[in-house]
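One chain is shown next in structure tokens, namely the form predicted alone.
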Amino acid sequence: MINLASFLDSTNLKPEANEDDIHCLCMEAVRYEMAAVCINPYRLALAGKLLADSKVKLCTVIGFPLGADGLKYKIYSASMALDNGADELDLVINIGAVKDRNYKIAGNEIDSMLALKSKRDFIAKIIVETALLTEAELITLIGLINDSGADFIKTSTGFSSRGVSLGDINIINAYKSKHLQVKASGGIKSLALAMELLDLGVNRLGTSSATRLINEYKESQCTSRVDP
């Protein structure tokens, strides 16, 4: 039996999420001792108060969900998020630049955010949005992220045409460095998919169904113990 909660970034990035929704998200994360909550920057102050004195990390998104904000805006947003208590930043790459084959721009964004680590202690996750990439583009980005020193590569925003696939993880595993961790996200609503991803070595699962997955997992373990 694994501690499923320790792999979960419980997520609510819906634009219509209200204070009650964020309160519920954070209290459930504290109750089950999840890895992190992932919320929009506007909700950092509220979530920070709710998570105070807990082990749950505070995560927010930068350049979300399109990755098209431009370097100065992304770095400003990242700096403000850190000032507002964020422990982890999930940066959406400039997907348009990737489609232009201008990997220098995408790489500069990653390097510039990581430069903030010289003054602040935080976890950097780079969202590549696998649904919009060719296999060759994904492989190139994995190389960039390997060289950057980022902590995680993250598959998806959850706002594109699809979320993570097992094929995405297989490609990432084939080309990532040993130090680079993997956050799978987008469409992780079933326990079966969550367990398949963990079996492939994924380190974090970003999901809006975290509490339900934990309860389903606990129920499945109880059932397996009583079945002959």
Contents of the next structure:
2 protein chains.
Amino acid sequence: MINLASFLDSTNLKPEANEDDIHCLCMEAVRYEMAAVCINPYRLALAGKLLADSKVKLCTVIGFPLGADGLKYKIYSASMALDNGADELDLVINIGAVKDRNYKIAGNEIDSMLALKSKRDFIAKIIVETALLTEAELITLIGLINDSGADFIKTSTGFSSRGVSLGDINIINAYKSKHLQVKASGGIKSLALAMELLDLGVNRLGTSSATRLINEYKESQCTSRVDP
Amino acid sequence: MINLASFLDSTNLKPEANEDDIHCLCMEAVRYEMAAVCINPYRLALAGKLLADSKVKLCTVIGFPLGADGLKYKIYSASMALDNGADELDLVINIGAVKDRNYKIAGNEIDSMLALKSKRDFIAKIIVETALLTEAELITLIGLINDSGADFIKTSTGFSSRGVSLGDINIINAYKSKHLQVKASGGIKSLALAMELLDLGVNRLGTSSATRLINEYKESQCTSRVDP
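Since the one above is the form predicted alone, can you give the form predicted in complex with a further copy of the same chain too?
Below is the entire complex, every chain and molecule, led by the chain shown above.
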């Protein structure tokens, strides 16, 4: 039996999430000792208070979900998020620049965010939005992220045409450097998919169904003990 | 016969839009003399060059599409967009704050953006995302936007569960002040819907099908002359 909660970034990035929704998200993350809570920047102050005495990390998103804001704006947002207590920043790459084959722009955004580590230590995850990439573009981005020193590559925003696929993870595993960790995200609603992703060695799962997945996993473990 | 193009904000906010896509969008807007081109902040420099010698306005989006970035971040983004040549700013309200019934936060974001008019004149449109609002919330927001001095109320981002409905416009028309203009947006893909919205007095249509709608409209006018 694994500690499923320790792999979960419990996520609520809905624009209409209210204070009660954020409260529940944080309380459940604390109760189950999940890895992190992932919320929009506006909710950092509230979530930071709720998680203050816990080991649950406070994660937010930068340039989310379109990644089309430009360098200065992303760095301002990242800097603000750190000031507001974020432990982990999930940055959406500049997908338009990738489509222009302008990897210098995309890489510079990543490097500039990572330069903020001199200000305060944090975990940096780079969201590539696999749904919008060709395999060649994904492979090029993996190389770029390998070299950047980012902590994680993250597959998806959850706001595009699809979330993570097992195929995405196989490509990432084939090309990523040893030190780069993987966060699978987008559409992880079933325990079966969560387990398949963990079997492929994924280090984190971003999901808006975290508590349900934990409970389903616990039930599945009990069932397998009762019916050997 | 109306000048349909003069009502159109020709829009491409797709994260994967490349330079060629933005080029086509701008060239067609110039050719047909559309009201504005609406693009992501990263594309302001390119689109600004392409529209430089035209009357087509340069429009971008702020806090888009979730509206959950917080006040400082939105104002920084708006200020940057003006520095980068934007003539029109479409700001997504803080929907989470509305759901908390914290209209002070939502109103303060609008007022703070409008305060930038002292720096440079621009058209301010406030996106309320009707898909996520109750009728009571929409009516409260209309009152708030009436009082703010914003130029437009805009219905939708195009990234939520639905775009504009005729019902939205009827509510807006019933509660808006005389001076407040209306931009309908999200899912305006058919000429029939575009015409119904204009019949309701809408001042702008945000659409990613602008050129097609213009051509369909011209064809429909020719057909009605040939077959009386």
